[in-house]
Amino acid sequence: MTLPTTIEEALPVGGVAAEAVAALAAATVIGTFVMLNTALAGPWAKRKITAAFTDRISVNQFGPLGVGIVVPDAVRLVSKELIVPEGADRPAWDLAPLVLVFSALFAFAVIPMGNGVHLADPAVGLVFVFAIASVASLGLVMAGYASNNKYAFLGGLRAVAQNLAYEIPLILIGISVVLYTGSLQMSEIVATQRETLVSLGPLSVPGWFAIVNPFAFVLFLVANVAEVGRNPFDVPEAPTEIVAGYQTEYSSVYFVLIYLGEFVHIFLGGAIIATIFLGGPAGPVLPGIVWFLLKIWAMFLFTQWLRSAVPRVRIDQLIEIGWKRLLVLAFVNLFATATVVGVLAA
């Protein structure tokens, strides 16, 4: 008997099974890649960055620069008792942490991370990213409502109000990018930004949308910070007002999942900004995946700087900024972009 030597021979169902296995393997690799970055950012990088900004000593006893703290921290959190609040809506309470994590992980499926590092490239890639990322709002509502706790419930309501106020400007600014590139496909958006905008002797300035339209870039950056719930917009879990918001009643592995979900969304926000404004994995000399990592970590560093330098706004100020300021400016940017694109196309 001859043993199969390829996946197609082992699973000869018109290649469909082989393709499914290959897709699952690729998804596992990308998911692991994202989770490793997130695990490094939460327990270690966040502490080191905050300590540097506030002139304190951070973790330094486990491994080089204290990076080994990730392992004991994970063991400590997972080994804690899982306490279920009395009167909790158990199905929703159990599902909420999973929704928060996987809503961000699924969105990475259409993000081009480098040459050949791209799980899927649908024609409506940008719409898919916004749609999947917005599912996190459902997880926040589920966590707040199902906990049977007034502080958690208030945190869930704040999260919904905040997401509604800032997701609409995000989408409008994303539409301005689509008007410029002429495509919703993520690979096409990246390819358009590879074109040279200006040549200055031996140097060439790429057509990154952040350079073409810095106004849209700044607006998207502000809206993204609010969307991922970082200072000054971390109102849904404000500890001085509502204890810890939607995550008040969570402990052990469920708390780890919620904590992980927050950082996955931060990296997803950085990945979206890198893709539609900073040329995606494009960059000189270094491989594309390295440039992609540098860009999303730069966005993470920016959010941590805000956490240490900018005070939290009140909930009424947050809603006013979103609906009365950012939304109006997003419409202005959309109209201006449409006008410029129309004039250039004429």
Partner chain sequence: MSLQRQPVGETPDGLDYDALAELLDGYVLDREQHLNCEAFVIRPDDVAAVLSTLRDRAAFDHLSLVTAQEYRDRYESIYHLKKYDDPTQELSLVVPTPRDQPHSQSGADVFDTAIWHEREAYDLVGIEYDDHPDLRRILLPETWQGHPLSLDYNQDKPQIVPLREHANPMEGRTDVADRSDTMFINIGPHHPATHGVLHLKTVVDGEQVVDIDPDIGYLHRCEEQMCQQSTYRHQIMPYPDRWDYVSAGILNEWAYARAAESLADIDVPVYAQVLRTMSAELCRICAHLLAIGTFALDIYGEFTAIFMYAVTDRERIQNLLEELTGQRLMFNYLRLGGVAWGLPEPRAEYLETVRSVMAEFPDRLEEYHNLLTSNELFQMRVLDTGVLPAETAKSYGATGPVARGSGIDYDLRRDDPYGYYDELDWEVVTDDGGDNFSRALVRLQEMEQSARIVRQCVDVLADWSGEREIQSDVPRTVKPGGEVYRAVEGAKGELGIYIRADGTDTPARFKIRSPAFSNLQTLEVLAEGEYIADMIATLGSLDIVLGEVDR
Contents of the next structure:
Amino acid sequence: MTLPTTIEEALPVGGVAAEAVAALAAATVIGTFVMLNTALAGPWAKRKITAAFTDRISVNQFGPLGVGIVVPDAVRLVSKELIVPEGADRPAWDLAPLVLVFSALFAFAVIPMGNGVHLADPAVGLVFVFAIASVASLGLVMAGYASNNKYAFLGGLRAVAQNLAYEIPLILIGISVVLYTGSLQMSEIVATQRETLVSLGPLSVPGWFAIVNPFAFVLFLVANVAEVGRNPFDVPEAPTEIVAGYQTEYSSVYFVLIYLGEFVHIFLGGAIIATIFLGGPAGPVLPGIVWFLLKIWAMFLFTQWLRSAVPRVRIDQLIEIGWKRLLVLAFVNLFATATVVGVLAA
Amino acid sequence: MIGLLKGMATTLKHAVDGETFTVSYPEEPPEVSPRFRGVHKFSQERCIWCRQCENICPNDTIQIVMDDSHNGEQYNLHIGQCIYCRLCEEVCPVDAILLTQNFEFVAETKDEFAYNMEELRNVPWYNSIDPLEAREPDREAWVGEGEGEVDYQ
Amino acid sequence: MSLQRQPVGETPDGLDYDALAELLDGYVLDREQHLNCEAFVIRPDDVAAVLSTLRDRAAFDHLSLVTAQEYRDRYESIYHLKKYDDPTQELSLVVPTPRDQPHSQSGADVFDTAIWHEREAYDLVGIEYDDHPDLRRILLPETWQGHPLSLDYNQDKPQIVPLREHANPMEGRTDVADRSDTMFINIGPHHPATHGVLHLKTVVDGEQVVDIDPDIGYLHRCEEQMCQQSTYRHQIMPYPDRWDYVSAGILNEWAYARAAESLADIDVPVYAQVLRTMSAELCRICAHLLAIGTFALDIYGEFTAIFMYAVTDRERIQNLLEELTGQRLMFNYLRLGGVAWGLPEPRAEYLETVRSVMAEFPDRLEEYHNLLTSNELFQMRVLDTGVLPAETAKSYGATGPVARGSGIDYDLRRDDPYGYYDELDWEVVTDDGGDNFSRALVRLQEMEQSARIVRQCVDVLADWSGEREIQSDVPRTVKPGGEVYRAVEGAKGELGIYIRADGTDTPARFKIRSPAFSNLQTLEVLAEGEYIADMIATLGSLDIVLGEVDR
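What would the structure be for the form predicted in complex with its partner chain, given that what you showed me was the form predicted on its own?
Starting with the chain above, the whole complex follows.
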């Protein structure tokens, strides 16, 4: 049962109007939920995590552990002057940050977060996620090209090359999951993983796809890091090479949007991994939504950990890894999974 | 792959040991060496107006104004352009000028950094050490006496 | 066969200048005595011929510095030559040119390093070098009027340049014709990876660098001229700290101290030499730590922990230096004839602190090796990128870790001993790779050696039984005479000072041989054809400090 249906049933009246109100309310709840996470991650968690890796104290003045920094930081970012570069391609330049944020946010619509927090559960859930998430590439190109800045242009080009190279392996690995579950529907994927794989005395190991096929899990992790553009694959931004890549010319609210978009993307990557590899909201004792949150934050932590210790690869090496290694391995994984699933079915 | 993991393990070790190297600055000011060279403090009682500090200053930070009969003495020091080389302190024969441990000073304009005699006298000590005592053992080595005349004017 | 031949003038007892004069028979107009070596006066149109003869026949393969200066009656360029095999064998070529016609032949055909050095001489003094491939201003903007170190230059006249003359000073400045498939891009002067205000005029073809032209001078602060206006005895010493300002201060001060002490014939007590050696090596560790940290920033991205670890370790050593000298960066610790302070009291406690920091240091270095050199992705990024062959390095006058990373075994601490180095047990680190990896590796291993030197100095200081004399008796006013060129091994390489003293208490000409200046010149060779990312990494591995490049 999805969230809009729950709300609709709780409403005193029925009909199309109630359906619309319920959908809107549910979308607001989930959007706010995701945004809250990113707001916490961007100005606060990222600082604290980086500080932990580098033996620093970092923000500690407002609220417990300095978490109150979120508010002044938001005020600071939003109140800055919006500088529009000369010769910017206006509609595209303005739209790019929105495309970036909403492409990631929309994809959350089909992610089951546990405890009924699930906006929609279409039969093509997984395809929807990948399709919507890859719209972000469009936003990157728009931002890079419309900024009328050579660094932004280079960054935009890099972003496209990278997303092309890593989206295909990503989807191929996703297909291997579909072979296993036999369904594209997200709720179905989660349900399949709930089945017990083996029982070790009192402990029962669930059939999470990460446990069933760790090879695919590792491949997906790598491809996902590239997809969200974090070390070692952060070449589209690469501040020490091309200043800030496609986001060089963005300031104020637009910058906030792009920044948010990046974090929503990291969380989306975490959500996809949690859903198709780590059993979604499944977990003992705690409610599902908490487990789901823990899983996506763990993925966020992982990207930050990579940032602290892993060098950025060069653009040609990045493309090479994508096309020559990851794609091949993704196909190997696909065929292997298909064979195993076929044999088991027969 | 091993090397990559070794690197990640190293940073993880730093993350989980919980040690921090930075300090909460305004609450816990860092320790400053007794030899530290901060803002100047000037003692009119000690000064014999020999003008050696003015002569030795590499970039004209110190300006002394007086007439031939030592009337209307003024001692101005533009702390904003000082390079804290401490040559003035070294050259002073009577310890009338000392560089304190004070490194916290702000002003809204550069002009406010032109300290006159009164402001220089009011520069605070805020640590409980006697700088002269702390520096005494090496005092004679600061500016070697050497041969040659001493030009007090 | 000619390779087997003994270089002319090399004898077991040092250089035979008569043999060299004979080799240059017909070229040498006069012979002068400089304090460091002899100088041959030659005609301005023989420069290239003499330089190539000396390089090919007498093995003078290191053009350390080109000094230009103006006298009342003439201009003079001095080419300071050395040998990479033995830098104590020196020779200066003095090239006088008349005041009304300051034209001199360029040495750029023989030594690539002359390209920038002669540009600087042209820029600041006004000597024109014929046949120079690219004679234009280097430190000052193109619109500058006059040559600031020439005698008739009016310092008080403001330089007013209308905006339209600056319309687009970057355009049309590269060797590559405007093609439809290349893009001109300004990297810097405000760019996260240029390590300061460096401006790289770059032409890229996609992601690859086609042409690169470093534009320096944004941090030019007239350091040479400031020293010419300050007295030898005290006023010059605070300024070397500000050349290479990332904690290499004492190394820089030592360059000045060494030149001025040999000029004024001042002895330094042994105890002070040990103190100098110890503090200088602490500075070297700090400088290398920062070099490694920023190099990691260039390759890992701005959230890397390595930079913070490097800064943390540097901080520990800076605390030691603060205890000793009173400041963390602008030390002003050395004095002519010694140092300003002895060890802080209580001595034993201080030495114990130094010892414990140095004892931990190998473990800390192990961590950098874990994070950097053993990391496969790091190796993938830096191995075989930015390759500098030894011959090119020599021609460009590269020194320090850059030269040693190309397999050139050249370290002035050992080859031209000063201070207390020859009493201690340590090694010069070299690596034959010549790539970015080698340069980083050499720095890491050099820190290990520096820590070794510091440990030995601490032992010497702890067991010191005699008089703790930290300064010799030096006159209040120093008024030396003569000309001298002396160098020390700074953090980035050979840091040399040329001083011409004219009997007053301030230098008549004070010229700084900045190692980073020469090292940066190799960037054009290293980066062309590389990817942008590798160009940035190469720049990081050269470890320039713009304060020292621009002076």
